[in-house]
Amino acid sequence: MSTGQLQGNPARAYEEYFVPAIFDPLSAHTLRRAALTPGEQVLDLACGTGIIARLAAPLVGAGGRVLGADLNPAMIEVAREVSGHGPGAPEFVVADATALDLPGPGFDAVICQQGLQFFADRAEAVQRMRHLLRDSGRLVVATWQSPERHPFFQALAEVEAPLLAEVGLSATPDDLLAPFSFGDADALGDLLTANGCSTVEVEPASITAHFADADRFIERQVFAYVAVVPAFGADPAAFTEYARRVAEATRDLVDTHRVGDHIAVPMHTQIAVATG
């Protein structure tokens, strides 16, 4: 197995692999619900490498403003690199979603795509997002639906958890399925209502994620662990062996999703639009 991905930057690998596969098609649904118009002020919260911010900028035009915020400095560095500079380009800051040092209210739209499920205090995060909105503003939140709606990733988690334990990372399948941990539409709607939103509409949306480079799919999927597993960072061979074992254990599963040189995986989200 090649170790080329291991030599790179995990944040850049995220931008180059996961953004085209997942977040480009997902962002089209999220921004359709956001219904941005020229001149609006937009905050992309938990922005990652800035895909929502980049796509929102031309929608609000030169008279608008788009700000992306994320807690991860490496993600923000990549967001700045790939989003360009100058008039009309989005701005980016390193910031905690629940401790943004921004004057409010001031934004016409606050968008949080696949971030809310990771916040330790979701209620506090919603309250802070509402504080940043103008009276007429709207909050747009997308969270993946439950693990049961994503059996492919469930199966991967069941394989990966015990193998990670062998290299010193205590992770349960539920830990690995954290992206899908807040997928109930009623729970999302209730959270927004309980924290001050007067009008809440939650709609489902689905995409098919097309992951390039099918033969290295597992290696690319698990590359993110390099940043959090000391054994992988100190010993690239440990990562290579771990990825090999995961690939071997999931070969049949992955092959059922192979379409030519891509891996195609259905993914399902909830998108809420809240006001008030």
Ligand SMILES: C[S@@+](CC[C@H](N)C(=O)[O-])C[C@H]1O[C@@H](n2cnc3c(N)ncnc32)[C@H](O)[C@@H]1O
Second form
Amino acid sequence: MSTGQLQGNPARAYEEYFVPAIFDPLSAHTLRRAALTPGEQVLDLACGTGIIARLAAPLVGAGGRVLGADLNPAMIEVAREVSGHGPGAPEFVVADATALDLPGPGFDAVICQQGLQFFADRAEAVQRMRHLLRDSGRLVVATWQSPERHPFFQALAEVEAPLLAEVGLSATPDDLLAPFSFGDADALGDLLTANGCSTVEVEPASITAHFADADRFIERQVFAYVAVVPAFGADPAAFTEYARRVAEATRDLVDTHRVGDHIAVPMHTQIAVATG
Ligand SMILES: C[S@@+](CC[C@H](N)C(=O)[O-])C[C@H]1O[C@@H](n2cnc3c(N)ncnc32)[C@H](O)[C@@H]1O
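Let me have the form predicted together with the named molecule next, following on from the form predicted alone.
The next block holds the full complex; its first chain is the one shown before.
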């Protein structure tokens, strides 16, 4: 495996590898549930490299406003680079969802696509999101379904878990499946209701993620994942060795999902829509 990819910028790798495969197709479902209309004000919370913000901007038009916020400054830097500037372009800020300090209420929609499961205090984040909503505003939250619904990623994690300690990475086995750590639709609905939301509706949605560059799937996906869980990248030498060993140990497993030059993986989310 070449190690060039492991020396670049994980947030850019996220934008180039994960966004076209996963987050762009998923955004169609999330934005359909958000039902944005011209002139609306939108917050994309835990925006990553800003895919929701970018797709929301033309929906709300010149009379609207889109703000993206993320904890990771590297994600915000790439979001700004790829989202354009000037009238109609989204704006971006570095912010922690659990300590969000924006003037409110002011947003017609607060959208959080695959972010809530990573927050240290989910209840606090929901309360803060709710306080940012106007009276008629809605909260739209998407979290992946459980690891059991994602057997390919679960099987990868089983191979990866012992390698973390072997190479001396500080990331934990829980970090491997963190995206799927809030996978229960009822728990998502209950969290929103318990923190003051009303008319909570949770619906499932599925995509097939098509990861390009099948031969380098592991290398590219473990590196892009550093943008989501920075602990993986804390020790670059250990991480490079980890990626090499994971690629070697998962070759046959990855091949079971090969379709031509892509790796195709079904992924399942739940999307909650609630009013404040
Ligand atoms: C899987 S990514 C999803 C990004 C984006 N919503 C998308 O659809 O591409 C999860 C994001 O949550 C962000 N995040 C994690 N904890 C956060 C927090 N406490 N406040 C704000 N963002 C956070 C990470 O930096 C990361 O960009």
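What you are looking at is a predicted structure, and each value in this text was computed from that prediction instead of being measured. Residue numbers count along the first chain shown, from 1. For the two forms, the rigid core is made up of the largest set of C-alpha atoms that agree within 1.5 Å on superposition.
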Legend entry - Displaced residue check between these two forms: residue 241, CA, 2 Å or over, core reference: yes
